[in-house]
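Take a look at this single chain, the form predicted alone, given in structure tokens.
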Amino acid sequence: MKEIDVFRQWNRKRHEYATAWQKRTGGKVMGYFCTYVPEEILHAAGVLPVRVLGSHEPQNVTEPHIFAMFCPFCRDCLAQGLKGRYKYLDGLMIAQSCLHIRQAYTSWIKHVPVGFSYYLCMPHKVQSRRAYPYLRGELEAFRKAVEGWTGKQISDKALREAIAVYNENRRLMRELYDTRKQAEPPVSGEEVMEISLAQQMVDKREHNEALRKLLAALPRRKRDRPAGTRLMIIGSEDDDIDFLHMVESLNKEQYPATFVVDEHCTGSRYFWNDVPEDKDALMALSRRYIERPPCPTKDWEERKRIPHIMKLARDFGAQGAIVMQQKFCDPHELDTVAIRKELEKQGIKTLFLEFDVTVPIGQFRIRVEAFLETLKQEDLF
């Protein structure tokens, strides 16, 4: 489908897109590690935010810089910097995240030349009432730093315009996800992941335009296969398109399956809530990033992530869930037991898979097929 192909090209040619955007606009490109980064401030300054992701290729360049027992995702991301894959970046930043990603960022800026770097102190205890004014102060400092870097003043008007662009993007993505509630979703999980990943790499105005065209075309689309078992994917960072393709292509006649929703930071958690209306644009941003569906590193003392996952499972009619964890990902490892317990309690069977993004996904084929067979047998009886 041509309306989806544009997102696929953006995602798979992400470096080429950023380089072309740079030449076309004369603007700066900022690489970022975590989705708690307030991209709206960068957009208001005419900067293109590009999320740093790995390549899913084996590498041997990170060992002197980062522990081997750190998650494969952070090591893969660092490898891309050390190999020069992101040499076009004008800056690199992170919002306070897990220890592993923080180490990848620190090693990168120490060993790879970058013109501007910034560590945004995003609070971990987002449930504290003090988190709102604290983060607002950090955002004000970040705005001033970006102004100094770009030489452009970020007016309140520009910031509100950026917020409007980003909120539209989030709304359009939620509209796309709503189509997956249908008995026969017009898009596959693999296709939606391409769209979601492209969302984190291209100019949001271009992404919005492409989304509007796609949503207009989807009602006429008829897929050539049944949806089959409705699956949910949950876990730590997951941009493994090949895995989704394998599951949705696996024995299509006997065990058809479709991913109808996800809960991870490269999917729905990135765009699920809007920036609220507020006369104080920075406080509105503070509220949005504090109140978004939480990463496990910030889901305390009250556990809010599990109720959110259960609501997604109900709303999208998930029949089974694949819970994925990047190897050595401590925050998600702590969440996994409680998530699986609650899903199973609600009658949603789960399959747990420990991933290494640099290892081929073929090892999971038989386990996934057995899981789908179990779900089909339970549905028959």
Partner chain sequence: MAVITAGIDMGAKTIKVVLLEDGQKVRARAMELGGTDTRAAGERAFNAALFQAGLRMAEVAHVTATGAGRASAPFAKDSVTEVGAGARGAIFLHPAARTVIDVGAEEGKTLRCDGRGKVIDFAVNEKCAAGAGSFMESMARALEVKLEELGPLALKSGNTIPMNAQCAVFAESEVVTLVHQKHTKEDIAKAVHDAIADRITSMVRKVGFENDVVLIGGVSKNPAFVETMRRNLQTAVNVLPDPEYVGALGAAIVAAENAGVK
Given for the second form:
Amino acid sequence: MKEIDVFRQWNRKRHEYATAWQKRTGGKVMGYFCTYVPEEILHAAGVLPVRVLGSHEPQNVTEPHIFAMFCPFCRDCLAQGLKGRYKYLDGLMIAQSCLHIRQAYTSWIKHVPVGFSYYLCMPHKVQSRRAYPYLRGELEAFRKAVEGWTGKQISDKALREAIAVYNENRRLMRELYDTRKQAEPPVSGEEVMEISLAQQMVDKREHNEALRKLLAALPRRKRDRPAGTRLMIIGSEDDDIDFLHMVESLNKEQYPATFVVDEHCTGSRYFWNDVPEDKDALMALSRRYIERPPCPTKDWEERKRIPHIMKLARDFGAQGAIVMQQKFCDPHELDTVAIRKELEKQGIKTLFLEFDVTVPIGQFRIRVEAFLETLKQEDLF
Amino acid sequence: MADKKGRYPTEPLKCWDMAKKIREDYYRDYAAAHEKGGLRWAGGAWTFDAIPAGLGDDVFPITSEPYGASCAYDKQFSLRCLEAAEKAGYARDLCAYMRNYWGSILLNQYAFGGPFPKPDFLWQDHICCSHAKWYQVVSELEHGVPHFSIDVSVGPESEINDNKLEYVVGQMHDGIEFLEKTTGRKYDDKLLIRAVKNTCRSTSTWARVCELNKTVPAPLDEKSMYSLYVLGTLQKSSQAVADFYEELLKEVQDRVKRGIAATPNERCRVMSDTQPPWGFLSVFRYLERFGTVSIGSLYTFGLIGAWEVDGNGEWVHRKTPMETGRSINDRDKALRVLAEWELHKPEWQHFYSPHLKSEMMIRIARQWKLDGVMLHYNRGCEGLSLGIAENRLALLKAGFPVMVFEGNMGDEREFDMTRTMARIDAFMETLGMKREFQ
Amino acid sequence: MAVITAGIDMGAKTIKVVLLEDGQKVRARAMELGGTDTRAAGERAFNAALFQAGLRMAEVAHVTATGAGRASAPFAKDSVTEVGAGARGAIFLHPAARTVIDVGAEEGKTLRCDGRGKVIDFAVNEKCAAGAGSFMESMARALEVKLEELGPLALKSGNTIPMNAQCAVFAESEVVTLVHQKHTKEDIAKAVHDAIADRITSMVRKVGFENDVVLIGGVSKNPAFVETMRRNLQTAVNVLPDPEYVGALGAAIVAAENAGVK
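Moving on from the form predicted alone, please list the structure of the form predicted together with the partner chain.
The complete assembly is shown below, putting the previous chain first.
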């Protein structure tokens, strides 16, 4: 469908998009590593934030820089930098989250220098009341640094406009997700992944426009296969379109299945909550990033991810959950046991998979088919 | 002075038994705390242990990393712990200390005998992704033991400002409220102040001990240092540990004065990095066959030691607030001093950039007169192995030969002794060192 | 009178012996499978080399051992590590060599050395055999071809199938999947070579390479592997003659030095 193809094109031609944007607007492009980066400040400064993702190709350039015990995603990301695929970046930044991805950032700025780099000390204890004024202070420092870099003041007005654009984007995405609550969702999980990945790479105004068109067209859309088993996918960074494609194109008589919701930082965690109303724009941002669905690195002492996941499962009618993570991802490994336990307790069966740079489609297909079979048997008895 | 055969005099450390006793008392006191109406708490080796000290002198901690290492030292027990953690669903590539510790809880076996003594509360800090999560799981395994962790990930020492300090100190104040609420005890600021002073004293003195290892021949070798620095990881805020380090300092000063060497045939000086594979400390003894001594590491120096750079660019022990005349007379001041002091911890700096760690390592390599470096690519600890490949590149660039060996501090299944020895042989060959005995 | 010295390389799979005259001229070479009694195999290899050269054991002035099993080498007076021996042997055969890549049955190694064969830095592939010869053997088995056919087969393919060989066991099941997906044997063979060469290249990059780059060890006899390495490193890659004997040769050179041959 052409309203979805536009997202797919953005995603597939991410570098072409960014260089064309740069040329067209004369603005700067900032590569970023973690979705805790307060993009609104960049947007307000006329900067395009672009999330750095891997390319899913085997590579041999990161071994001198990152010890192999760290996740394949951080190595794949660094490889993109070392291979010069992001040469057009004017700046590169990270918001503090896991140790793995941090290495992609620190090695990149050392060996592939960029004009501006920034490490934002995003707090980990988001459950502490002390995190609010602290993050506000860090955001203020960041705003000043961006002003110094671009040579332009970021006015409160610009910040509020950026917040409005971003909140609009979040609202439209939630609206898209709402359509997946239908008995026969008009979009597949694979398609939604294309849309949410594009969301992290393109100008939000353009993304909003495309989303509006898509949402207008969706009521007339009917997919050519039954929704079948309603699946949820939960876990770490995941841009493995091939995997979702495989699951959603299994034999439709025998194993029909559709992903109806996700809990990924490349998906719903990224946009789920809005920036709240607050006279102080920076405090509003601070509240938004502190209160968003947390990355496991920040989900302590209480586990707040779990009630959020359970609510998603209920709201979207998930019948089974695929719990995935990047291989060697310690933060997710520290959540997985508790998450699976709670899901199973609520009658939602889970399948656990570890993702690497390339997905062993054959091995995973066998496991997913077996999983779907067990879910069907549940229905029978 | 070396004799005609080039051998230095050597002798065992006199305060060895005292170190051993402090460690034994520590694990026993923790286990026995309830017998006399005292309290038990658990937290990491990096936690602000001075703060719970304000609850009274009958409050005893157990720190998890040294406990995990103690498990690892007993290979049979460790394997059972690791398997118990795996059976409960925890991934094999998680922190090996953590898995040993959880396994010990799951088996309900204390490494020092008897059932695992359940803590009354959990008191942790958080800079590595596993720190607070470790105790989140402990709390679950122990059916809801109250847990408080302090986030200290506010950036490297050079960037500390009021905003960052306020965040940490604010959490400390909240932490004291948590302690009072959880234990029902009244908090005593005088005890806190004493514990903060002890913390500064322990860590500054330990750095002074490490400084003495700049001497050729080195008065201490790394294998012995492991048994000494560990006291700081147990309870750096305790009077006994602070006093012990002062005794140790005197003894090591005396060794330097008399030219006592740790390794009598010292010809070659190296350092290591990250925690060693605890079940295989014989690796360090193996070096002696080549006349090689490991004089320590950023890990042994900087995990407990407090350091600063002096006017000549030398890395020296950090002067305590007592020495610089800073007053610590109320709760807020004590917490502020403690936060500032710990935020300068060398082993916290590399979390923000491996390049900061490389600088410190190169500084050690130069000032401690090293011939080479052995990096333990430690699969058991992502926090300390963070950026280690970049450290290797930087050390090589600075002109220091580097050997790497892969292993795991607490999971012996991931360490290959034979291959590591073979690697050491090749490294010694490249440094021009010949084996002096089998 | 000529001084004869010997190097014996007690490898993970095979044992190699080289006899050297005056530290200059190779007099004989022999190889035996290690089997379970490596010491006996070492003796057999030694006897075979002596027989070829028409020499007796008593005429050998000095024996130096190398290889993972060097502690159990027969006749050896001393030893040198595989890293040291590889560098010496490579420099002897190719004086301009500065980077030596050694891929044997169970391990891959890379070293950088100076013109005298002094090692500056080295790296060894960790743990998994996914970057070594025994991996090629299991892949050949999975594809049902002979080991020596695997390389020429791969050279016939012009396609790239991404394969992730972080682990030999998983790689084998990836190959099985590819077979089921009806990829040609040629393409799969190439994918296997790409995967191994990627692992070795990663290690080479870790040490950093300087020209000339030379390849030693049994796996360098595989033309597809050599071709992939050349492509990955974007530089000329020289395969030394009789690459599996370079370690033993290096040990024989060290033996000559230790025997006082000038």
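It should be emphasised that the depicted structure is a prediction, and the values quoted were computed from it without experimental measurement. Numbering follows the first chain given and starts at 1. If you superpose the two forms and keep the largest set of C-alpha atoms that fall within 1.5 Å, you have the rigid core.
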item: C-alpha of V359 moved at least 2 Å between the two forms on rigid core; value: yes
